[in-house]
Amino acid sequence: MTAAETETPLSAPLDVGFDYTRSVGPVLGRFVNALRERRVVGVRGDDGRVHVPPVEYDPDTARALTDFTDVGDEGTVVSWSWVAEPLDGQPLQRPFAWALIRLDGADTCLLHAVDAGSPSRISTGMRVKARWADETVGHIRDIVCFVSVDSPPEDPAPAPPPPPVAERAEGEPVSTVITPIHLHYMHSASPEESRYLRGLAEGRLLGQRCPACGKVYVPPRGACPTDGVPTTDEVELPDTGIVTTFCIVNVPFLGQRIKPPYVAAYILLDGADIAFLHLVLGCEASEVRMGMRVRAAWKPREEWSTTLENIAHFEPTGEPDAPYESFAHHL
Amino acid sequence: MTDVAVVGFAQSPSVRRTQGTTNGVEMLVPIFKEVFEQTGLSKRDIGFWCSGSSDYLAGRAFSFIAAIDAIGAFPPIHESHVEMDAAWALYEAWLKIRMGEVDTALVYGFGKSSAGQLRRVLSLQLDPYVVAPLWPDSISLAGLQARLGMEAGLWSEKDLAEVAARSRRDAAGNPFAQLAGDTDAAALLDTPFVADPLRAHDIAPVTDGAAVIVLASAERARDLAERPAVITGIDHRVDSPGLGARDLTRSPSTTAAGRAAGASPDVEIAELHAPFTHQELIVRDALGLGEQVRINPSGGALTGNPMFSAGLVRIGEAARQILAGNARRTLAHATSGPALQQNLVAVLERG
């Protein structure tokens, strides 16, 4: 076993979040602008059937619908389950149901939850209303949940701000919903990239040999790309080596940390096969070329962690340039 | 057109967490080589390679490119992806051995479901504008499903511990699975609700895995296979995705497929994805498939449940049972989507 098996493998936790931004066309923008006016609105269909939530399309014969018409804000629950630990950006952030609800007025079901307050304060055939937001801002949302007509919670749950709105003309109706979206990871590296970060952490530079065609990669692979197989053999590799390939960032972008003009260049390690993406600083933008020989400058030891981040740029050693030759199967 | 077989199967164990990579990679690996060694083919020999599996799973963008390094892809390979399980990259192979393109396919799933919190991050797969912002999770869903039907008359609670009963005490033969043992239905019932009206019995478990397929053409299949297990028919249908419009207790889709794809009463083994109890029944209603008809012998998707993969694995388990010379009819279905949006089904023969 080597010693990248017996070490278990380095994890992080990972947030990815995006606020969605979507327009809603001229059937789901009835719906939320009426929910905005605290009002729900259906949609008949071919059948006679009136749908809420609107749809577009008839789901049996496909065509465009238009006969919208106001439904109630009170209706019956259909089905429901229960949920006994809220998950985050629920409606309600302490135990409720979901449910499908047949508001007065629909032939199909709205999903929604329902703050009963325990399971058996719910049953199917019980009536609920909506409860709406202090805020409305024309999305899903407005509603903040139902709850019975017949006992409702004596301690309202607490609502969550309102989401997001996009920005419109003053007396527009509302044409786009923002939804945030947060999801949230434990991201893994592989126990090959584990073995390179730790190394980093020490100031070295580890790659792994490929078994079968012999390539070095830094950072080592769970799978060489060109055969499949985990790549093994460890190799120390020295701090400095050569730009096989480089550009000029000219352009300010969000989270940019150094101020344009610099260099993002491909640099190939000494005794390595693969190039990997890093800075050239110490010179003029202009300066660098292809082939120039570089040296990693590393950030103080004491700021050191499992990062390449370590290296805080590499800078031109004033030695001779690699031939093209030597390099033009690297690029 | 030419048929088309299932001639290699592998899958890697069930299990609630592996320390791999979302990119799948180090589950690929193995399984690969394993259906390489069944088969006798190696990479050059694959003329079409094809992928279910999905970004939010990985909770990051391309995850499934970064897979394709488990398959050393050089020279370049003719490659394609499904955000599906998949059971769908395998209809797309098929598709491909059928026009005569290629003649050899290698398909695989995988996903890595403990990365993130599976119930909340397949939210993501409903309607984005009205449904999405609130977050419904899968085990919710099923339970509004499974609580339409109780009060329907269709099934009981006891129904659902027979079904999860039975499914692990078959999965104490499969080594792959996650849960097995050997328990009743009584037992089952006596734990409390997870998600009133399930149980924890009720749902499968959050598993990470993967598998692979081989397929071939009928003639090509002669040589790699003792026994190909031949695709005799394949199809797959969605019904709507509005929850609240269309009858959950019953899959018009999954019957659809199944008429498409010549399923039939006489099949011996059907292996059926079910991620929840009650929609074993409700597969099992649709396809017609009566008391004779062995269901999940390998304890199915409620002993171990690898996102992206649980479905191919039906169909690599139905082809095993051909392949190994224990039956010669059998069927797989694959559901995808929430409370059983969009289905599958295949139907494998003996050539």
Second form
Amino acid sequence: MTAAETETPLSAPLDVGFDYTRSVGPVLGRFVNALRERRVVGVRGDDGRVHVPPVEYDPDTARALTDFTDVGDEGTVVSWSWVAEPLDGQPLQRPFAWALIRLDGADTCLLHAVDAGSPSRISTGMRVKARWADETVGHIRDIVCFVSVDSPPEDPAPAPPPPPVAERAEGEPVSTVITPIHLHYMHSASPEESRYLRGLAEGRLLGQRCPACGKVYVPPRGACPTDGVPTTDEVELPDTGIVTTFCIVNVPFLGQRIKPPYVAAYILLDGADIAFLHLVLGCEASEVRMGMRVRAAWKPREEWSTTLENIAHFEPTGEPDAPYESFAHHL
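Okay, that's the form predicted in complex with the partner chain, but what's the structure of the form predicted on its own?
Below you will find a single chain and nothing else.
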């Protein structure tokens, strides 16, 4: 039994998030700007059906649609699914239903939340009405949720904070919407990956060799993707290698830690057969090239953990470039 099989695999919570930003265009623009005025707008198709939210092109004829029309903010539940344990970022933070709602005057359904209190208080065919936010900004969340027309909840769920909005001059129509996206889950590493991560905490770069083809994978994989056999042979590799391919990042984005321009490159460690993505710093971005010899720049030892971030970046060694033929088959 190998060490990788006897050690407890590592696991840790992982949070992936970003603000999804998109321009709305002339069709969805009409929709979100109407929401800011507490109105719901649809568009009429070639067959007379009213689509809500409005679509840019007729689903049957593909003709661009421009016949906008207001619909009601009350409607009928067509189908629903109960959410007993809401997740962070969902419309309500107490049990609610996701429902397809056909608004009065519309022929298609809008997906939204219904604050019903319990699953016994919602049903297909139930009449609901929109509960508008106190502050509307031009976003689907201007409708906090829907509630029953006949028996709304006695204590309405507190409204979430308004979504972030793109900068615009006072009175200008909404042209861009921002929707925060977050994914929270527990990531469990494989035994091989766990050995690799524990090695990083010791300043070592560990890979796995396929016993059939001899390829060395860093980070390691439990099985060789070429031969499908377990990669049982552990290999320790140096922290030097070459740049195979790279890109120069010139565009700023939310959460960016380094001021552009900078280089993100695939690094092929000496003795490895697969490259991994990391930063190349220590020189002008324009000086980075394919075949450049680089070495890992490690963070101070007291900052090390079970992560590849122990390596702050790679930087040029000053050695002659590797000939293209030596790494062409790794591209």
